[in-house]
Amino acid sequence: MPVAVKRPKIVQDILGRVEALGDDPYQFLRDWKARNDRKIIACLPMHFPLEMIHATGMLPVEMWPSNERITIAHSYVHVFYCGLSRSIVDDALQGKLEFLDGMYFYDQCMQARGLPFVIERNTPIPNIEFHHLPPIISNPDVVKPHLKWNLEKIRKSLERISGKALSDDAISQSIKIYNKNRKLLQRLYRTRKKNPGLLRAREIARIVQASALMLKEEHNELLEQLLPELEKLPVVPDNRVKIFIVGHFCHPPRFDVMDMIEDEGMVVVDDDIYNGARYFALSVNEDVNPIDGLADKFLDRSLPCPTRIDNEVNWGQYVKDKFHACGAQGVINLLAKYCPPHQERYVDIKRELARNNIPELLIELEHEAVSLEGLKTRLQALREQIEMGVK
């Protein structure tokens, strides 16, 4: 176990703040809206051009699953939809999202395509929008004109909702603010790699989750206070087994599971999850027209994603390279149950890791329940396999 290091009060305060935000994001957003008298637009996570919403003066936030059991939604969507899809519908139908001024969906997966129509028909939430962002990116040169056309449609939609013109200059300014946030989060991850025992995996994930819910300027200010304090702390000796986490492309991680990983004698040194490194992996080119920059980021093939079809990219090779780069000793793959894109492509990872004798554990997680005792045994087995050098 790492040697305990006393963290400054400002660090503890910031970590407590983001933990509270993640525990009750709805109240945080209601309070923010009341203080600032600005509209809030919720979007499906991952690929939506949030910078365009930010440029209107509205607050873009990414949709998240509730911590509560799903009830009403099962009368409207299939029980074999992923937890995120069912939870979004459930919260909307229970009236928990009525503070929103709009919701933006796109064809991220088969399940996502039907959600806006259920919500629009059964709730008073205004401005339920569905936009087409090409799910096939194997030939970016062919796809880009269509993508730019759809980004212009989004621009017109945002102008209608916000009641103001959305200029290229405004979008460019928002891109700079978002890129700054990405650079600060990358700096946070570099600090974690050098000193993995300094912050728990759940604390890192909470910081990233806060970025998806806060105004970016406010989150940038938070990181600018936090990072210098963390970087001043001494490196913590840590002989725990080093783990690289993969998966959860839309879902935030189960924090109890992340705690259990580290409580069982392992430490997360890096990740490839959406509430982690994937969130800030790609920046937008600031030296081109902003619509071109946003389109190029969407079509960037250097970050494989199973929700975007690109059969020429070997996802397993990508994970293997990331694993070696961070100095990990094993891989834990978090798979949200009923996520067809991840299930389809998981075999690429499994095959590549097995071929290279890299220890790996697949954990399939549900919204409703997970057998933590059974999981504890499997995590102990992975740790012992790595410690004994079993291939």
Given for the second form:
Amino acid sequence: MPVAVKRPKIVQDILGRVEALGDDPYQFLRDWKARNDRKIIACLPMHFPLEMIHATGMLPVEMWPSNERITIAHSYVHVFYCGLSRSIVDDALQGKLEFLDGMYFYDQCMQARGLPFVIERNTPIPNIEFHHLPPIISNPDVVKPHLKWNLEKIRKSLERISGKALSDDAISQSIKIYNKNRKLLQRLYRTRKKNPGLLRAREIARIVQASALMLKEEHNELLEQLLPELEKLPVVPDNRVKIFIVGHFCHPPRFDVMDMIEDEGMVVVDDDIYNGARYFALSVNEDVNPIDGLADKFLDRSLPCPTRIDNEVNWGQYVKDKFHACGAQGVINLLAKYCPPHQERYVDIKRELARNNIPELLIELEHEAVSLEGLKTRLQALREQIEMGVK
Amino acid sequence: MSDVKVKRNELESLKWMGKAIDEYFAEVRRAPEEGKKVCWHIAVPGTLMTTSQGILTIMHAHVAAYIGARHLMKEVFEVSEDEGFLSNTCCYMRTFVGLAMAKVNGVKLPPQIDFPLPDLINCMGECQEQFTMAELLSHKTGAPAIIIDPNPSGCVTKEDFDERVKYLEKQLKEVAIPMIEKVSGHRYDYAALSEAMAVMKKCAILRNKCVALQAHRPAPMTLFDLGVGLAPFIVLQGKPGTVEFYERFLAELEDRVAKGIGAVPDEKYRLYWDNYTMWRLLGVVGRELINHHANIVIGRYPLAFYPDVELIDPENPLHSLAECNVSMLKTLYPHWASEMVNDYVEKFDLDGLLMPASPTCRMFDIGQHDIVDACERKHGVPGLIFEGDMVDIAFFNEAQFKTRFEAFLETIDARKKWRRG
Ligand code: SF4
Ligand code: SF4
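Here we have the form predicted alone; I need the corresponding form predicted in complex with the partner chain.
Starting with the chain above, the whole complex follows.
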């Protein structure tokens, strides 16, 4: 279903660019590297302090799943690992990541923990490193000194790879550029909230995904061109069923599934996915020492993450509050199959939504094919349930 | 289902352990009426923190193994399924949280697995699922939770190791102890911790001597015998009788070595077992092993319990606990595990590696393919990777295992011939 608003060429062009980038990040990054003669470091998504990499002049990118079938990786990792981890191994083994100058992993989840061993042993990619970013944040005062110790260790590693000193000033400059990006993305979301028919859910997610793959200055520029154009467009009344999407905490979503949600007469009005609102929800405090600022963002408990343990988080309540705040009529949980951190939190999310009669659908997504026919029927059922007010 | 054609030689000394555990669990069940506190502990390290303080402690993997070995999971899994857990969620989480929820919801459980709800949850988890399990248990039972991070992830240099030990010690002091004091209602008794640690150290020294005897041909015990003997490192830490148990255990093994008696009659294949002991599969897998005169001589998991006896220092208990734990958890990481397995192949004269992988647990199976590959290249010793689970039988295909296991033994035979020239 096309969007209801007629969009100018410049908007269409930008959307075309981010779609192509997300579709083939390999070519985009190879070209970028050739043009700029700068190193590229890939990190596991979500919590790595990318600002520090950026401050060295290298390009930090967050790892992504390929859109091809996984083949060779299955001789190295089990089939019951999430699509993202299997895909990273597959890409690395197939030589598709040969342009990388390093890969940073951290204790994001159990699957992520072993990946550096497999990749280091079987590929020529240099600088495969594992850094400890504490998985428990319930006691920030106890955690913070240790976290800062690890951030300093990352600084040393970056100095070695980049061959130059990494000063606090340089990190502060990068923090400013990253915070600007967060503000621009927040503005994008506000615009979408006022006018949900303006962009498809896929397009929004592609814009965010591009931020994870581009140099932040270039992405800021892109947003600065895009936003005024979008903000000029007329608000079109939208009577579709309003949906709030949750999940995909680190794994980018399946874009075909996002299309299908909207093709079934629903509109995504807000989300809590990593390639979405979670990506820019927290900024780094610019008024303190940059290492403190980065540590404080990591330890900020206002945006719970299933891979960071905080005993005070009530996941059911968190999702319910977000759902009510965005005015949606139903929730879709997008669960990357074999993602233990999410599936364990789903227990509480499901219970709380059911207790409050909030219509909810769980979609387990595999890297491999999902039965789109079956999914279509389930989406129709959700929409009808909401339309008929069936609780 | 194949019959057992060959009979394993049982160890007399191990019988004490079954009785000791039953008695201990009975004491745990009596705790509420006797006014004692109960802790539900998650993870390998750290039970000593509460057991030494008179807090009756049960441990997740131990309880799950107990339930699995007695085929009592069905009732518990039904509860966890009702709670909304997906079937490929960590089986220990489904078991432990399922047990708690059964109690909270008033579901009647078989008496052997009916434990009082916790007054305290303690987790020094080596895996994310353990942290989450503690969080869920705390939310569902209302008991406070200690959740601390002992992982050596990212440790490469001595400087890293020292920082990790410092961090763990700080967490023990600033997070664990204040909470234990609050729940127990009295000041933390460091002398009691030291005493329990001293007893555990004696057990660990004896246990390591037992393990060393496995280098003999035939090996006097199976790895699973060693697994049965783990309780002095989990919930019976520091308890009377544990040192004497290990003395009897060692004496029996030495006697076997002197007389040339193996755990498996006519031992033909000496194998390594990766991963947890899959208690629920032991019937089927054990039958296959014994019928082919194969013994699991050594493995990764049972040796994750305080192997570095020189680090156990009762005079300096918190620092020592931190050091022991950071050190012992290293084997959970594939690069260290790979080195360890290669060492074992030489030290224990192994013929092959059995590498079970559970779709519900990511702890040991990361890097298994590479560990096997490294071993094949270095020693020409093959490995068999197969799916199973500690308690959920749904993930195990018996017929497929038997076929693949037989083919695996044929590969070992061929390699042996080749090595002999
Ligand atoms: S999708 Fe889940 S399991 Fe996969 S890497 Fe991310 S957090 Fe880990
Ligand atoms: S995932 Fe594995 S290691 Fe982690 S709690 Fe579950 S059974 Fe234990």
